[in-house]
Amino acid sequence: MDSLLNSSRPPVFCPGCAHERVVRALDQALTGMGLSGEQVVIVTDIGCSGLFDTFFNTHAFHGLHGRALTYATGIKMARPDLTVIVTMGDGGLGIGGAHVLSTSRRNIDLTLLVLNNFNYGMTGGQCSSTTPQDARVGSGFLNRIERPVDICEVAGAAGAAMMVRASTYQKDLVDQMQSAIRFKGFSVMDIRGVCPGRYTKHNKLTPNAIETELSGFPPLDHYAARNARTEYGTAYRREAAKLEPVPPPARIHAEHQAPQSGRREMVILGSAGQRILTAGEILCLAGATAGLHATQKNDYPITVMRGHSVSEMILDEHEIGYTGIENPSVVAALAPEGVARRKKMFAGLSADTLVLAAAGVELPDTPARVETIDFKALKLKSPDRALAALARLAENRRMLTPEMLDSALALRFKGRVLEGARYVVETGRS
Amino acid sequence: MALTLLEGNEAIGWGALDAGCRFFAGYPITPATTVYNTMLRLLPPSGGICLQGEDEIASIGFCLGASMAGLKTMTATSGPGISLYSEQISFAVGSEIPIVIVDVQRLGPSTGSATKGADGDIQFLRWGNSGGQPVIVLAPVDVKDCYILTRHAFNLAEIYRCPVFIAANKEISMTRETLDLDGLNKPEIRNRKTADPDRPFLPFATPEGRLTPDFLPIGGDRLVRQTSSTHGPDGYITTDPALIGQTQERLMKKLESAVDGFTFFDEETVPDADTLVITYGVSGRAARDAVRSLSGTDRPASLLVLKTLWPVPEKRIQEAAAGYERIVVVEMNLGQYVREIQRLLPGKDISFVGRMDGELVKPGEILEVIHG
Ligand code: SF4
């Protein structure tokens, strides 16, 4: 095929616009590589350069300003065999800077063509992320007080290995494009050109001036070796192939008899690091081994290793409605942080409620029956206390039984962890 | 019967996998992070793709690209991320890109409280796209719904080529609960309808009598165009008001005229009750406890728990409310969906129960309002 250009939709750029030359160069690059339109996706965003996809007979994806690399990444991961070309102006470059950095870090096999004409053509010639400080543009003095970005240097620093600064007018533009497209990884071309519609009305910029300026930039060659590595999709597939499939979620059959009937609630009041949530999960699993429905609602701050940790569990033969605690059967008070969190609850507890309190944890006044456990004397460390409290309950056949607890441990733990948990249960019973 | 213990977010992940999801991208955010964790565990070993975007905008952008390449995709976030998704959501709406979007709601406004629940995004999900075209929003009540509604969400995204939201809540998504996975009534898997190979393909043309265009993937052997710009059936920009108007009316009609086919709800009807409680999401649980506690008393109440929130299942709501004088609407916010109920049921005595402090609405609060 001699051209992928869409003959029914010729380019509509202003006369003399650099974009039109790049359209033709891209066509020559793609056809010169023997690619058919079905093998190519052109992904574009907003602005005059965003019209690119309409001029080609290829697959096309035109999306939001600055986000073209995001769609291209999804397409390339889904279809690694496709040649994916992304075009952006210097506007999309500014908006989507985070995506340029991350795509450089990933090194996914996309080719980004930045159609750099130093201003926003479509919206009135305002300054962009690449406007020189001495240019006269539609943003008043604002471009004079911020610096233009050299995207190739930035991409190199972020991990891209293939960057080309180019002039729209250079003779080997097509060859340069082909090398960028052939590169197995992320490649960036900063293609500089004129925008007669806006920029060159007030600024003198000629093909010669562009070439002269380009020759003054530091070379980029050292990034090729420094950032050379496996392409992202290839690396992803290699890593994913090593993973074992995940077994379906465990089905727990009722094998035990629950010690009580009706809705039973338990609250564990502790602190971060006390494995409160794990103990709550074990109670729920224990319930399931007796055919009971269970819910576990947790409350903890976003900090991981400090603060309260509260877990509220409900067991019931019937499906559970409201997941909040209304009338707990048991409260385990294991740390002051958790108790402080539910201070108000204590006065309202019923006389039937059992409070299992760790020795030394002060409780607000409560009509409930309080049983103190001296964990220190039992030589049980703080992270084991919640499980030990469950062991004490099981021993009293309240909420659960020793058999339910042991089956739950076997569902949750394996090997030495299971042995350790059984030891804690054995110690906590007394 | 066997029970499985899952967190709501894990159930969403399994529902997605079983629905045929093969691509997930997300950015970690409490309380949605465990959806991402689950997908990262499930997808890569089964040939799927799970990516972590540099931000929310990238994450949903990856999904839109992958969806147009033919994969079933999902992303998950919470209020701050939904805000960032907004422009991409508009794109998916206007350009008919199937995607499932999980919003695990947390207490807002803004960054709000990461570990507190809320149903504060309910109107935002509907109206948070530019242009205001409809979307589908499904609201789970429990972990079982997290699984089942996610499966429905994928089917609906495929059938109608649109974003489908799961409006979850920290209080469901991060709550562990038992469910009988094998006893669930699972919907059959549906796939987007592909275009007839013998006819010329226009990416946004709808076959006679249908409102959703046939699909072909980007990268297939026939060229596909996707665009966020106002387009005609050929996928090229158009300025023709007639063509634009037709497309926009079709986008509205394709969902609003179809909602009777995907109106999910639970109902408990009590004869002689004069009050109907209408609610959705986690508040459905407290409402059910409240209503059941009234059975056999001299003032019983009936219950309608909506699981399809948008498009508003108007017919179902009006039919369900027909025999009642009083309506009590319960929401975990300061009054959002109640606006739809007021609009649909003029002349009825409508009360509202809600709170926005990170706490669940309690059955007792609902009872107080039922008793007047
Ligand atoms: S405004 Fe500038 S960039 Fe846009 S078409 Fe005209 S010359 Fe080209």
Second form
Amino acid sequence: MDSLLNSSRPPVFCPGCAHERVVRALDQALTGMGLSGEQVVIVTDIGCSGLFDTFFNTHAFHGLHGRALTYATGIKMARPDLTVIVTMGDGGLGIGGAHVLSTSRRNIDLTLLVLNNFNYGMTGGQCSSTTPQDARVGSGFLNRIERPVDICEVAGAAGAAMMVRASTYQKDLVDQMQSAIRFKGFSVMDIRGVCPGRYTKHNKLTPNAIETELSGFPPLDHYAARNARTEYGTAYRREAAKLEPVPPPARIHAEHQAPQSGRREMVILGSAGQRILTAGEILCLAGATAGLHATQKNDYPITVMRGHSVSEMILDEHEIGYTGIENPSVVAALAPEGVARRKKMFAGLSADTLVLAAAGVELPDTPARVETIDFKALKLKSPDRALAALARLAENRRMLTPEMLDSALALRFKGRVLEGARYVVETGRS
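Having seen the form predicted together with the partner chain, could you now give me the structure of the form predicted alone?
No partner chains or extra molecules come along with it, only the chain itself.
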């Protein structure tokens, strides 16, 4: 195989840019390993290094700045047979540093080529995460007060077992690339080179200077033994094979007749602890037992044990595209927190809307028909209000029927919990 380079899109970099040498070296490394374009994926970041995927006749993925490793991880997990190469500049390295740490911890079989030219070359020559503190760059003094990242040491500390510091200009760069690509796990190459368009206009950096600096670094061999372990994808598939097979999803057969046709919408307004989301799920299950499509959207704060809890459900014979609810068929107002969360909705309700309101819960002015339920008189606790509201709707054959509700309960609960739910339903129907 002569080359994987795309003849219709030759590399286009500034004259003297180190990136072009890396393109040629990567092509020689891949072809020297006998890899075809169908066997390779090149995943690129933003920046000058982000052009690499266009220069090769291979599979390619071009993503957001700093996120290339996340896409590459998904590709490798889905297609472990592919050789996945990630190209990233020192800019993307800094922006996506957390992803470098995660990939190092996992030890997934990817090769990361960091095209390190010590600045954001595409956007103005600002300092990056690797810019030396004594460099002159386009972002003023910032690099003088930030310590540059040694990505090989960082990756090794995070769990990577193979790191290579390299110069774009060294004679064995192709051999180093091949070793990194062959490594069964996460490999990182910090490939240092010259950016003539930005960096070297104000800073003296030559191939000899890069070689001299690299020779002063301590070796990284100790990480190979300290972090040696099974590659992530291999370990994942081995452990997953030990698990019991996941049962197929339960099939809900349409066995009931819905009481109305067309799109029906319900909003339950409650508070934490009232099982609002569960009631919404039961309504959707009930709809499914009548052959209806169903959607549910929930709204609650991060303080899951305090605050509002809102659930919005839609039932329809047809597929549901838009899930927004502006004028619901039914509103269950069960707690002040939920009502406050949707208080603007009440003024826009139509006279056809039914509001089931818990006694003692104040409502904003609304043209809707309001029916008050005294849950305390029924001796129903706060967590039972939402299910009791569904029972009241079923009794009135609005949105669902008693048969639909009972089938939904049987799908959702078992044993004593099911018995308790049916007791709440019988009490709510009264």
